[in-house]
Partner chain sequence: MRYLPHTDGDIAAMLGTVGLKELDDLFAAVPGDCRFKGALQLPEAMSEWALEELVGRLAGRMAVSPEYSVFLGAGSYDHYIPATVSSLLGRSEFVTSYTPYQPEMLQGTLQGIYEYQTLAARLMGMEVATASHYDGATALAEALLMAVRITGRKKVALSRAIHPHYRQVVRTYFAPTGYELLELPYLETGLTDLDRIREIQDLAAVAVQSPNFFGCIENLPAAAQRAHSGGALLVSGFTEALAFGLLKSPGSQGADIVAGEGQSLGIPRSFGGPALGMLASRKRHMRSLPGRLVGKTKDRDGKRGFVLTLATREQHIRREKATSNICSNNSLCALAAAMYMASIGGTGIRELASLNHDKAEYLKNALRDAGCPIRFSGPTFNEFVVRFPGGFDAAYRHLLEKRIVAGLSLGGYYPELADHGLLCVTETCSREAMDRLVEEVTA
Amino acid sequence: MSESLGTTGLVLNEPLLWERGKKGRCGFSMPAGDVPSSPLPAELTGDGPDFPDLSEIEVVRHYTRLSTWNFGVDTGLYPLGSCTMKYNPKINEKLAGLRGFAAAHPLLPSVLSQGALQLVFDLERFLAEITGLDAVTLQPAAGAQGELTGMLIIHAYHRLRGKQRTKILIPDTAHGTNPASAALCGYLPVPVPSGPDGILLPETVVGLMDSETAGIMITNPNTLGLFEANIREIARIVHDRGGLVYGDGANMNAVLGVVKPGAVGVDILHLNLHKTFSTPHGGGGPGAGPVAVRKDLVRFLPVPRVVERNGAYELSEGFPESVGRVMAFHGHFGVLLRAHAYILSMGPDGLKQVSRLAVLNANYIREKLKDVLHPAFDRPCMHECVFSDQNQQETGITTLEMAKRLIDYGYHPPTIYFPLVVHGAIMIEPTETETKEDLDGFIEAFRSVVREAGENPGVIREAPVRCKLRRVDETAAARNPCLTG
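The structure of the preceding chain alone is requested, in the form predicted on its own.
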């Protein structure tokens, strides 16, 4: 390619603060105390831990230098498939920081929390409308806890019917947390193989759906970036045999405004607000995994729930068949606020355009790379495209090595080796917010990496070579991890 985003330059090393500090330095002046002084605890004096003495400029430079080592969506394209690492409008960050919301204490009485409670009440109804389901809980802290909440609801449903079941069907294209969530609730996860086109076949589900199966967890679009076109027929099969359909809505950004899961047979669905509805993703959280349900399952939703009485909002525990509380207070409120602002600012047409652009961008990358990378399936994709390493078998270059070489070109690597059903998988999700120019740069870089794999494989095997830290020994790191920083 003509010019690479990746370059060498003034990348500074940064020692530990304890190595930098010197006794007597001070970063700020303490105001005069108006209370008697008290000695530090013994463990903070003598031979115990010490704090470095630093000047103001040392502190500023320390954290500024560390920030230059970081890479995020504000830096460049972050094409992690099935993670939706997209740019989020800064206005939603600003709104989440409004003092009336950010400083509100969760133990305030309802009469002093009307704005916050109305926001929760309205957001639940927005999400119900978007999903085509009847009611929503905002409590779950992230997608995985949303899954667990869904499993608890399925368990409560069968208990109420007087016949508890023991198994849950899990497609091989599901997210990895699905079987874990089912197992945590006491169910045996039963794997369901996909068909030759990468989607589930009704006849496969028929053969596995028996009287001991409580339901199915189905990701749609699945982790291959493909829409489960047989979802209506699969839902009918599961319902006819007394089960429930749980929808993993982590990939909802591909079908916003186009498909309502409740209209195609999904009974329970979680959404990842931190992926689809404008909250920064990754770094350990916080997230939000609201769960939407059909009408006859509303009774099982976690409590307390926000209800409206005589024009006012309050938290109610009056749902005796509820699965109980799944998180303290009412979820990660700042995340909910961002999602609320995003939905209002986008509107129905804007949300639909999100999906259109996400699907367009993924298919653009697929078309531009399919002659050098082998598509996992020869068909259009949804929000993400998946390639295998089949074209690189003769060169001996692995998916991991190509991903590391992309770093030298200034791009964060895509997801690799997932989904597991694709050998040497390369999963790319560009999201809806990337421009054509940025996509073209990524495509050109990947094509250059593939060309190097055939012409100069030695360079690939040493990559990355332009980074602050060079290639590490993953095996040694896994066996002897350094956990002290």
Second form
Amino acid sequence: MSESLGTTGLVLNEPLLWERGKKGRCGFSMPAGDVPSSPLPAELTGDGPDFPDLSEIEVVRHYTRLSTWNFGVDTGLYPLGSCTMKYNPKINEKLAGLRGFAAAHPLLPSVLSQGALQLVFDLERFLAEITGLDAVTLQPAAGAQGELTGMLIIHAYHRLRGKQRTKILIPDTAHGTNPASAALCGYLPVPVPSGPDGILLPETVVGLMDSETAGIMITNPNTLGLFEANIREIARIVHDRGGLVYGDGANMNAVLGVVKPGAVGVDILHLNLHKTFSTPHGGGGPGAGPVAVRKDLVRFLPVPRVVERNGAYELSEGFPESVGRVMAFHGHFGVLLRAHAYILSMGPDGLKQVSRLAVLNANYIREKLKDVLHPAFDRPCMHECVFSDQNQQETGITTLEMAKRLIDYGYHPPTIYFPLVVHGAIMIEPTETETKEDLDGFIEAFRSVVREAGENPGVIREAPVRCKLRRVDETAAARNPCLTG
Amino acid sequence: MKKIEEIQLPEELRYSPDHEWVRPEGDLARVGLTDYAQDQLGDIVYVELPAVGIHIAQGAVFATVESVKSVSECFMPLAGEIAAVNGPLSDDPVLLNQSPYGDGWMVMVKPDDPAAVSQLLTAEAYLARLKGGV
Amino acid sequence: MRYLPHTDGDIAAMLGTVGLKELDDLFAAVPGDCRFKGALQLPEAMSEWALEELVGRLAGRMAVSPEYSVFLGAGSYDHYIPATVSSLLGRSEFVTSYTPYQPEMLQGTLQGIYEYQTLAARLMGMEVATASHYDGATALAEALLMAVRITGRKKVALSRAIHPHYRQVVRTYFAPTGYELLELPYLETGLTDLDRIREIQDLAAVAVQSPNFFGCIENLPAAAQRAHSGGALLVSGFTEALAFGLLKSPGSQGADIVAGEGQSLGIPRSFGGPALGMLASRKRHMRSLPGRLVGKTKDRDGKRGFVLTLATREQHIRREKATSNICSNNSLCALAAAMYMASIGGTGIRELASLNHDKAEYLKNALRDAGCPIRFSGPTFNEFVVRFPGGFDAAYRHLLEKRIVAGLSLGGYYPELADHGLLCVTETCSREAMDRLVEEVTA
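The form predicted together with its partner chain is what I need now, so please give it after the form predicted on its own.
Next comes the full complex, and the chain you just saw is listed first.
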């Protein structure tokens, strides 16, 4: 293996927090009391939580060591399909730390929070322009909550029209959040099979869309990395039968400046700021899931909303048909301001170039691997490419095992076993921020893994061997759950 | 995973197309998952069983079986009232993998129509379906 | 653009590989009538320095200490954040990683979240805590949906002394479900009127918040007893996690599910988010919990390790039958809270919570002595409701001119509390600042 690939590593051990420390230590600079003590009645007070007492250096070493067991985008290529692990700009982190924002209370009067309100107002306008829709709420905390907000809007829309509907159409390639979000609103998800080319066919939708169906949820580009080319026709069918079209904008990073969902029939769309707009994933969150809607659905957006009057911004609750509040305050403002900074850093041309290069990188990988991995569909992809495990069937090596072996080469594995409609799916999304050299390294590594699957399967079954841990026992964890120490 | 020939299918049991087996015991019937089903599911980590006393229709879900990354529903092979459940299975789901026809049984049911058992598949017919890839 | 590494040569070579001439040929699958052919109407790209100046200007239009004295709490609290927490949390191995679906290469996040779950469970006095939720309000909504699932009942009683925004979020989540929400009034003490529970049949849950929105400490054992005697679960909420450094934990007083906001534990207010939804339950309800969980296990060599577990509850496996649609956790915020709890320690959190309580009592007493009635008689933590002579809103406006934000006006939330305000004091508030507030109010 070349010196530029894989790991050689110094991995230090580190115990659990409560296996360290001594009673009486403290890693916190305790402020001096400047008022008299005023004890509470004894029946209300407890002994305090059983936390370990640690010194500052112990805390610092603990988390520094833990961090070295982690792999982030800053560490290396992270081609997780559907997750868009692009570079997270440092300037955005710096701006989020500005005291005026970081220390701002969410209930400050409008006159004392003009900066944050303007930022929210501007970002809403930017996202409306990008999506081709009329208004945006930034309150939803994540893509899944954006979906829930969208479903609540659909629910409110049908209720106001006098007849609630019971079902919603969801393609078989959808993320699991789609049916789960619809179910929270009492809608029965009706699966829509995709056609032989991996995209939805209008005739399938015609057969399923009836007067009991509230609408359709479409991810476009879909989770196979393909553009739903029949979107306009499908939207027309759904609209003609009184339904609404919900766009899952999880993959909007493929079509910035190329497609405006609002112009192709989408009525409601959520965006994942932690994907398309470069905010960090943080090991699982926090994200943000703004929702954009067309004009006649604006009245249903969550409150409070930022409104402008004579150059000043204020929060308004004056939307009686709103679905209500979905978060205690204004959503994940700290995430919003990073996305705002990203859009301003990129500008309109930069954003369009993002999508072009994301699609270029994905197709480049697809082309360079298609002789060793079986492409799920024999056609170019958008921002991610999907392979099945068909070519590996004979070796007996599974998708999971190949993924684990990639770790030894120093790469985060792609998304595996999703979408469900592709057997042993391998879903690769390199994103636009990766260099050609890094893509070539990843391609070389993957080809090497495929070779090993045929020639030396033992080494794959043992992988990974260069991490903090060998393969972990997920079955034991689930059979006898131990969730606290 | 086992090859079809390696699947154990006791002759004296009856089978459903949904991979449950039934063994008549007096006026009750014991129900469990077939060796084929447990093998397909892989390491089973959790089994959720119904409450004793409730009535379950034929073809309705009476239990769920979980592996690390999947949830499978089990469908009642014959209508009736749940007379008993295999309590130890909840604490030790590995029994279902180790002994699908023995300690890994799932429920005892009091069938509405004891004769309905005879309408289920024989071991031979079930095996034929497995070979047919159904 | 510096985030896009491709040279013209790279692009030409890669287009050659995929057999295309121009970048726009990559979008051949997008039909012409779906293409946007214009230019996005967005500001032109800014340099790093121009952007910093612009955003810096916006940040400068916010009222924060030390220029302002801010006596606002109501679900978002000003506590000191140790430099260690900010510094360690900024490590990009934590910041730029994804959900740990490949546990071997994300043991840092996994052990960190397992430690968070443990410390969070100890803080709330519960057996199991999740890997976190969006915020306290959504955690409460999820907790109540969980209680509906567990009990099979469809009615929930919410104390009117729960944060009004939290109740609004619960209403939003419940609106399409057909489940019924009832409200329990509050008494002259500022505590929830628990007697009303007896009058309601078939409740899935009784939800209270302690300390409640008015800062008053609820009688949780009585609430638990009333809830349980009718077969309902007690869901105990909170907005000020630091309170449990001093108060008895909700778990030790009979709560079945605990849900609240952990922003106080080392997370900046950041205009309200991201913060930290905390959710905990008894072990017997573990499989009904929404959201992610990290569990302990071993690797092939028998070494201790951690992994996401019980995933069959979640949407990516169970889809429409999942316990929730949630697909993320506020992981980085949970990690911040764990770092904070580790830094302050068991001894420290009690000392800090006591100091918070002492300071709030100081201001409460000083205002009362100065002729401002304290509305509720019940004991409080960090926050209290006060009436200013001459009306709260007039005094509030006057104080704004003096660069004092005198809490939150309550009339909009509780018409019967017009003229009243909710004030908050934490360890960051000096005695001088409090004295100045009292002086200005009585001036």
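In this text, rigid core is short for the largest set of C-alphas that superpose within 1.5 Å between two forms. Note that the structure is a prediction, hence the values are computed from the model and not measured. Numbering follows the first chain given and starts at 1.
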Q: Taking the rigid core as the superposition reference, indicate whether the CA of Glu56 shifts 2 angstroms or more between the two forms.
A: yes
(Q) How about Gly27 - superposed on the rigid core, does its CA move between the two forms by 2 Å or more? (A) yes
Q. With the core lined up, does the C-alpha of Thr435 move 2 Å or more between the two forms?
A. no
Q) Rigid-core fit: what Cα movement does Ala478 have between the two forms, in Å to one decimal? A) 3.2
Q. Once the rigid core is matched, what's the CA displacement of Leu17 between the two forms in angstrom?
A. 4.4
